[in-house]
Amino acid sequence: MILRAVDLFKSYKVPGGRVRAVRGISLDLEKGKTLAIVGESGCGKSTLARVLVGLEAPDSGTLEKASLIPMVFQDSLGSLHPRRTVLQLICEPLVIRDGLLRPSEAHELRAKDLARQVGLAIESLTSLPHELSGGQRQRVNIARALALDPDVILLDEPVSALDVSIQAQILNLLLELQVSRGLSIIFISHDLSVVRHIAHDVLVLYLGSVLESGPASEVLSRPSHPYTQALLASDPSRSRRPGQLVLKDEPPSPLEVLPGCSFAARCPYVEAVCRLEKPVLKNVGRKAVACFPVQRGLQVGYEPTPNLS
């Protein structure tokens, strides 16, 4: 296991109380695999990402990782210094590591090789970020992330601002890099069609807690938790069928401390126990699911879709 997190908690003090953004999350990432973290906006994905890469310290819990984890952000332009060339930007992690003021010849050779690996043309190395397309800028960010030869990289919504055709190119690039470098990837996204393309395993978050996890082929084709099923039903890339669950109303405020299941207020299968006790993840087949009815054997939601593996 190249990364392991156990019972991570992270909260923030705000007017009116504390936002509990991450509530007892545990996860494992295997070498050479991609773990996708999915959920609605506000579910805690980005906070968890910042904790995993070390930008935020958890309130409690343990995090075991082989090395520092570089992060690729959604905003490809805002991630890059506007007055530095592509060559300088890719060199930057190397310059900082070696405590220099400017890139050495070795750094520039390394940057040129990284640019080639991510599909950047040699003439783009003298360009400034605003002169590049969104896809080119994201290739620069990926090259920067790879500069120090990490075992793991984390990408937070890296293709959501790109056209569909460019999304596919970036995703295919990540798959190629994963194979050639034995790279492990944490991929955060709300777009389930993208997750299907790249993920080996999936973690489904809701209000800072994991509701379902397991192999992508199982979670995305045979979802067990009512929330996962509703997420899949809301995926615009797939046609909706009669009887599929639909998310209604807004999630409870993250300031609230609910005694039971965090999804109880929106779940059509809620039982009395769901409002009183918080379900823990338990194995249901090849997946882990935090749902009392499902753990008891209740088949909820719609018919399974074809296996996507």
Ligand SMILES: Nc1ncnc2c1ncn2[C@@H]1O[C@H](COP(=O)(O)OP(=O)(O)O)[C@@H](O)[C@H]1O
Second form
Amino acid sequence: MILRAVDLFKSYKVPGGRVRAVRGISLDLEKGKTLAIVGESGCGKSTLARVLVGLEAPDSGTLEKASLIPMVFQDSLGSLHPRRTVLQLICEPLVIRDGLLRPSEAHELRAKDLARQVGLAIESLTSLPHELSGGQRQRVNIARALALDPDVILLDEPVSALDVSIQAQILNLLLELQVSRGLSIIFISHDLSVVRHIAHDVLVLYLGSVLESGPASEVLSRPSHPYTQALLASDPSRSRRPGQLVLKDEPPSPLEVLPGCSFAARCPYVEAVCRLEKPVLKNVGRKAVACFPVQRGLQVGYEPTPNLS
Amino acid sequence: MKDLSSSLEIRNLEIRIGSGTQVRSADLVIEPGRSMGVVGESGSGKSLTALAIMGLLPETAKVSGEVNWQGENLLRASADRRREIRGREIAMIFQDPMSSLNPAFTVGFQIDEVLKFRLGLKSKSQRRERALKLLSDVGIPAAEERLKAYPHQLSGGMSQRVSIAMALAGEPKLLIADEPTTALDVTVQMQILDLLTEIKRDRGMSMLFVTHDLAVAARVCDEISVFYAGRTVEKAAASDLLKHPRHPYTEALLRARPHDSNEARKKLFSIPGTVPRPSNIIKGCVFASRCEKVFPLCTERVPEKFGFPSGSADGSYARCFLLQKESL
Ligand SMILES: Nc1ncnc2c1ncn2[C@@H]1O[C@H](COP(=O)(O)OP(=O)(O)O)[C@@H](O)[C@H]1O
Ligand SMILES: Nc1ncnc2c1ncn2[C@@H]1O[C@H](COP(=O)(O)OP(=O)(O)O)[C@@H](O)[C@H]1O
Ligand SMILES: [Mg+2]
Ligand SMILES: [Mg+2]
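Starting from the form predicted alone, produce the coordinates for the form predicted together with this ligand.
What follows is the entire complex, opening with the chain shown before.
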């Protein structure tokens, strides 16, 4: 186990109350594997990410990790100093580690090697961030994340802002790096087709808690939780089945803390118990599902239609 | 005679801003009551084409070609005439709904302004009734309450619904939607796509739907035009385009997406190279530099529109010499 989190909570004080962004999340990440975190915006993906990498402390819960976890963000430009060259940017983590002011010769050699590994051409080493395309900048960010040889990296929507053709290049790069370095990856995304392709395991988040988790092939091909089904059914690249679940409205305010299942308000299978008690994750086949009707044997039997056909 | 009551025809539209050519040659035909998707990667000239229809390009833009609206070339129309058409005959919504909403005024006030000035409705009670109807048409519950809300009090999905209501207030014949769901969650995106489909059908409106996502376009559009580097490279019926892409670029776009049938974690197809910039002068096909199937002619001449199935009259075409080769 390269990373283990148990019962993490994180909330923020805001005018009018407390946003409980992460509400009791546990997860395990194994060496060389990719764990994807999916869910609608505001469900707590980025908050969980910041807690996992140590940018923020959890309110409670425990976190065991083997090494530091560098993070790559969706906004490829935001994390790059605008007046530093690609070479300087890749050297930066090394320079900081060694407490220096400027890169040493060894740093530059290492940075050049990293640039090669992430597919950046030699000519781009002298470029400034704004001179690069979004895809190239994301390569720089990945090179920086790898500079200190971490066992795990976390990427928060790394390809969401990229065009499809470039997205495929970056996903291929991550897959290669995973194999060549035995890298473990935490991958946050809202694109379920992407997640299905690159992840080994998936956590489906809703209002700060996990509703379903398990192997990507299981969760995304035979979803059990009504929410997972609805998410898949909303993928525009899948044709709709007659009578299939269509989610109405948007997730409720994260400020309100209701008893019961957080998805109850939008769930077509809701029962009295769902509004009273909060379901915990229980094993259902090879997955863990937090849903009373499903745990009791409800099978909605939804299987996603193949994408883009 | 052809019904011109709400058709749009764009021919050879070229847009140059500064030293580059941002739109090299856009072609679009939208028949009354039909929806056309404009699909392409970022920078392919989709938004500029949409803005050219609206007459909202920067003043420094040099525009040539034709934008015919009901038989009238808008590129030659006066500023007054264009203002008359804007909002009243052709309306537009954007990726960021806030760009059509003023943060300082309530939703009710803003819809009322449109009804008063654009539609010329004099009676206050009539306008209020119409505003309530518009909000309920776009699926906003508790419309009375929402009229009093300020834009920032609404979620992303709700603000997009309000901006759609504002666009509909002038009873346009053509709605241009530029990436209206790109900033939304998939679940909300689906709701907005359903809403647009319904509105278009109920009102017999035409729609121009701009998106970078082929699957999204196929959801809401009858036909799709694919843009690459400022040129329309293919046009076909939406379902046909996804099943049988004719232009190698369209095919590449589809292949680069992870499919369920791909083996997990195996290398995805990706398009080598990068998109040409507006400053690049391109003699032949815009996609030639990245095309797997390129042959000498492709870099020498701009491919004309080859219709398919060959000789068909439905207006499907691809600008690719391969189609010409096949038909020989
Ligand atoms: N620093 C913060 N202060 C207050 N609220 C926050 C902060 N960060 C996140 N939140 C809130 O926590 C919830 C989860 O946010 P986030 O983790 O960013 O979700 P996601 O990444 O899934 O979109 C949201 O309601 C968000 O508004
Ligand atoms: N106001 C402008 N001035 C100069 N160049 C522009 C302007 N607006 C867009 N462009 C450029 O024109 C090209 C096409 O832009 P756009 O129509 O916005 O593309 P799309 O909507 O397909 O992403 C891009 O290269 C873009 O950078
Ligand atoms: Mg986030
Ligand atoms: Mg655009």
